[in-house]
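First, one chain by itself in structure tokens, the form predicted alone.
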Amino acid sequence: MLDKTKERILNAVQKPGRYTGGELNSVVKDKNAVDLRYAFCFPDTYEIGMSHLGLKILYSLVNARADAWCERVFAPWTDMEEQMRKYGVPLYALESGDPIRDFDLIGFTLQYELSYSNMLNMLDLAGLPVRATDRTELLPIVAAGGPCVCNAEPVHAFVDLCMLGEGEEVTNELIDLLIEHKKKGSDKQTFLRAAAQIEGVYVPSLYDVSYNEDGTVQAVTPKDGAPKTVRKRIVSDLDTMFSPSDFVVPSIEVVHDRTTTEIFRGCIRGCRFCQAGFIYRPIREKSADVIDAQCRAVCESTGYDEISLCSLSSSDYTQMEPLIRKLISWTDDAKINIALPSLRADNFPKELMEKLAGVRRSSLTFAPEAGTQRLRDAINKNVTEEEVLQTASQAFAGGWTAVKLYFMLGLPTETDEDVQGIAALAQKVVDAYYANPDKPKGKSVTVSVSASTFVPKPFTPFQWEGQDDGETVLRKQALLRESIHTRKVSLSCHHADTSFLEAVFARGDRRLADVLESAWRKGCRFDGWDDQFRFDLWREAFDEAGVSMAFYANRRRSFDEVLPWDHLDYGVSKTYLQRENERAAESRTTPHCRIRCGGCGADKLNGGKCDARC
């Protein structure tokens, strides 16, 4: 709903689509007839935000309440923040038009440590105080979620609380403590007190930190009844759980134009760089019948042509071919595709090959991350080059034109020949379209490798690891781009500034709060855009606060340094992780989950109960 002066500045901006609300399947109601009032925030643009599975699970969770109402809420770019400076507009809920200083929940999904200035920039549009403290009230409550509040530490002063884990059980539970507390008139801290032995909710208040003299975390300690480690939160049986029978159809062209379903969570493979295939365990399955209504009811409200069956490993879901069966069943006459992404190239089945030959072909990714044998087997990728090069020659065979092809510069123990050798296996691609005497005739291939520097995230084997320097970054991404001598390959590289800025959020701790304030006061935003990343503010900020960012980045950290994030609990035991941490520098594998229980601990969570258990 807008009003004329909307109206007015909308004329004066790129895509106003991003800023109007009224699509199809959006949810309206009368915000006099419910509870409260929940502002569900992307930190991001209304493109990247509405392709987000955990945003259409979240709006249409809190949506099936009579007595809550969840609107939408994306950062404006700077076109429209400016405009809504210029004239006054708050930043405002895209179903009713409304203020969300106004509502009494404001959540915020952190998917990407560059988001963080974003968030500080929308509540500041919001006309609300950046600072918790500085919000004295009970409302509204601003929360975080999603998967960097793993290491909340750098947000702690701008958010009252953090739901770690999965938020298909906790968003009720917490809805309804707050109407509550809203109905009996409770202060905030109160509330927050009470919030805070709801399993999954971490209140940064309610903990104090102290450091060594060396700048490193000396202890955490909780008060006012907090629990002394915060658990996250699983959903225990995703075939139950609550998932949207309709998805928001975008006004505009976003990036991922479709709908997603998800067939499982977690990760059988123990990759030793992946934060995701660590904090989303234990592993739970969702049955090919559950996948296959749950497809066919959002294609029938949306009008979709395309379903995307999403997992960390689709392959490696023990389902897939029933499933693909299922819905080809009911696709290939409503000429609906099928997209595949986060294939295994040693587990991509000829027979899924053959039921996928006539669906539309896009192209296929796989992700080898490291050039040669010896890094895949450090990072524990189990997966070797004759697997790679037999699967890209069965999808030549199958049809497919357009291989892209994932690594990572920079992983732990990374020589030059590592780097040569990402070179060295997309030629090898290339060479084995042109062997293959089944590929398409007449046309040519195109292998797409990108490469991303590696950056160390909590919860993983590689925690401990420091990041390689910038200088150190810029040379191997030259010499990896000297290596390539065909254009049947192209490439892209990270930008180094921005996954070094990553890294330092990624294992910061409370001190980068005041950077990270400062750095948005400067102008900071949209930090994950290239076009908008002003790296030397970041440093100004920085060199301000007599912050040293190779301190958070580079260093190598010991075993029985405190990190910042120990007091929070995903599962995953550091014992586990130290113990991958030492093989991943002896080049030893661990066997994935199906073949042998590494005893990770995080089917504690789930009563012992994990999917992959062999």
Contents of the next structure:
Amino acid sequence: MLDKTKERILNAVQKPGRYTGGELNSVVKDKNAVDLRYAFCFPDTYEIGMSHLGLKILYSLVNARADAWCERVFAPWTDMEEQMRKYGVPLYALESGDPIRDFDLIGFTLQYELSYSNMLNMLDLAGLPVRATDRTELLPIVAAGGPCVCNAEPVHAFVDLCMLGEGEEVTNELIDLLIEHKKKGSDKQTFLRAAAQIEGVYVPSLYDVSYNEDGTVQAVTPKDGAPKTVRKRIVSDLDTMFSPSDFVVPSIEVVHDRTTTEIFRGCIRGCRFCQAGFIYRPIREKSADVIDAQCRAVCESTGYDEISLCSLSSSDYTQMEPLIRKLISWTDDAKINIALPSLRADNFPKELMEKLAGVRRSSLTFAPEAGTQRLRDAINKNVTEEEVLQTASQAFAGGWTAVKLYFMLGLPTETDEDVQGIAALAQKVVDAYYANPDKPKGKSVTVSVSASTFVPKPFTPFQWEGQDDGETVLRKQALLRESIHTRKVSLSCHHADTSFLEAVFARGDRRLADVLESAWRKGCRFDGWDDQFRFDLWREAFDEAGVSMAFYANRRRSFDEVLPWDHLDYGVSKTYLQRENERAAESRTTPHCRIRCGGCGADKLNGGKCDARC
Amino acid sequence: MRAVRLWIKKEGRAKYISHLDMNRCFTRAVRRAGLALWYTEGFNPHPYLNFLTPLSLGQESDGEPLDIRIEDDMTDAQILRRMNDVLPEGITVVRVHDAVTKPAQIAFARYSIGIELPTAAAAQAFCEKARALLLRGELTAEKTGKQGKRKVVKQVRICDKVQSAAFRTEGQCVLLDAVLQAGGEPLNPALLTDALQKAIGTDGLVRIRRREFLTADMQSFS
Ligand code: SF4
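Starting from the form predicted alone shown above, please give the structure in the form predicted in complex with the partner chain.
Next comes the full complex, and the chain you just saw is listed first.
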């Protein structure tokens, strides 16, 4: 792994531990004894990638096979990139230190649009052509997965195929197929045509896209036997699904450094802005016994002293109380903390609550997302002002003095009144503190308001909406700032440019691929990092290509427009999303899935089953 | 409760694990090994686990002393075996015994240092120049430190902290056996090699390995 050149460059970079591998539980195999080598690439830093549960699952899953070896690759930070280019060290995998261009399968997980430029940069650092058409040999095949591939069109030119939905099954099927074709000595086209027959595999090169004169998509036409629509994959039963019994334990500090276990997939809430709430449907729960056993195994093999139960809206897990009781029966003695990201205080026994690490945090977080009840109804965010104030009061009585509130600016139907409502709600939280007789003596309260900019995403009821343009965003941010009249409330607003670029790519089409490549060649990378983001270069790239960013970000689409991702099927139907969009326009809420099934259509992915309904 | 001293060998890619991360690494390893750590009392109990001597990023060591306090009556041999079953690549426990001697007795550390240069001739020239530089005793280095919250640059008089330094060559490699101050304000051997390379005008690949710790009367510290 360590040769002289690597040692030299590692001596010259910050945090060399990012690039060395060798961590506990990392898997080293004999490369001559496997049929396939898989480079699992996370296009961001080691610290972020190693906190990602999907990577841990798929890493263990592939390595459980005797015939394949999966290794990890992260985006080298700019100092490392500089050294690698200077000394001609190609991008290598952490376990073996071997260049990934010699691997059979290179898989990227695309978790956010702003990591696209890093994917291109990693391919280039690997010494591979970034364009799929310029990689003419069968190997390596470059694949992509993760939530962003629900609209893979902007990256269609760089990847050979995408895996839609959950990777546990399709990854193995794809590996089987690639090994078979590698042994047969197939050419790349033959393999890709065969891969397109696997459910959940989308091969962009097997689809032709035509455009209308106004720039919208006219039609997407499959060829060579590729299916008309590609349906995402799900795992039917979470109890029997593969789950790793050990995790690679990072030797350097990473963002989330703990045991993580999923408790369910999908979300019953249906907040209309939230992509995760729709693309991970239908709802499937894991049973408390299985979770308990998995947590035990992972804690033993890693030595972690914190368990994080992971899902969207975790308080919706139906077996939470029995699960916590089971866990506490052994974690307490072992001095292991249990962290729950979001737990509603209302219906949970206090004695259990007190034992959870989540409630010992020094700051309390709420995400009302919008400032008025009217707008919260429009986005279907089921939080009322009373709930926020009540929980805050309880927390103040318990000694808390800091509250964080998360909002979005630019939500569909938003008016100035809604923006001012954010300040008003924050003020009420401050007032609640001073009205509370049990508040901590002699201490002041801080309410931090964080306002991000709404980004419309595919497969949400807001997929047709236009994002507020930059000017409007800045005006609303200023309005919000003016509406805050106390020093006890602090405001931080997200970078409008970042959200703008995110909106462009989230609903982009194939024509963005050229722009992406040109922006990357100009030096764009780590776009999600404020200190690296070069909006000037991005703008330049769009201008030179004559492509309008506003067309993608700010334009309201009509319901009958062909959307660039219409040939991908994530279970939720377009008619359902449209219905939800129309209710939003009327500020009407939709009850959550346990009160009434909204008929989203995702149950069809699981043979008509949906745990929210049982 | 028993105070135990573990001697930790650190080599290969593990040398890029920082001092702070070593602490975290061992807290977990001890758990995996099934050792019952003794926890401090108080509002926020934490295990007692203390590396006595910081080792700079990128340097190897034959043995770093780590003091821990445990609750069970495991034998030294058991601790050694159990720990070595659960440590990441490049990190090994080489010795375990009761923590008796005080860390303050550490006065010096002995290092083996390699500097790889382009040619054997360059290595030989380096040796001669380096000996002369050390004899003259003028070598200094800048070290950024903190005074309160302010960053300050201090001049370190390197030669004052070099107890002995023996140079020889092996092909294109300069091999330096050095005993440097490790008590009080220790001298990081990388400061010495950087200063030498800067003065001589070379840019060789440096490898540093800490061999042992010595007391003021040059006895091995254990
Ligand atoms: S099928 Fe019904 S209950 Fe299940 S997620 Fe869709 S709307 Fe909710």
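C-alpha atoms forming the largest set that superposes within 1.5 Å between two forms make up the rigid core. Numbering follows the first chain given and starts at 1. Keep in mind that this is a model prediction, so the values were computed, not measured.
After superposing the rigid core, the C-alpha of G523 moves by less than 2 Å between the two forms. Once both forms are fitted on their core, a CA shift of 2 Å or more is seen for K428 between the two forms. Here Q394 counts as shifted, since its C-alpha moves by at least 2 Å between the two forms after the core is aligned.
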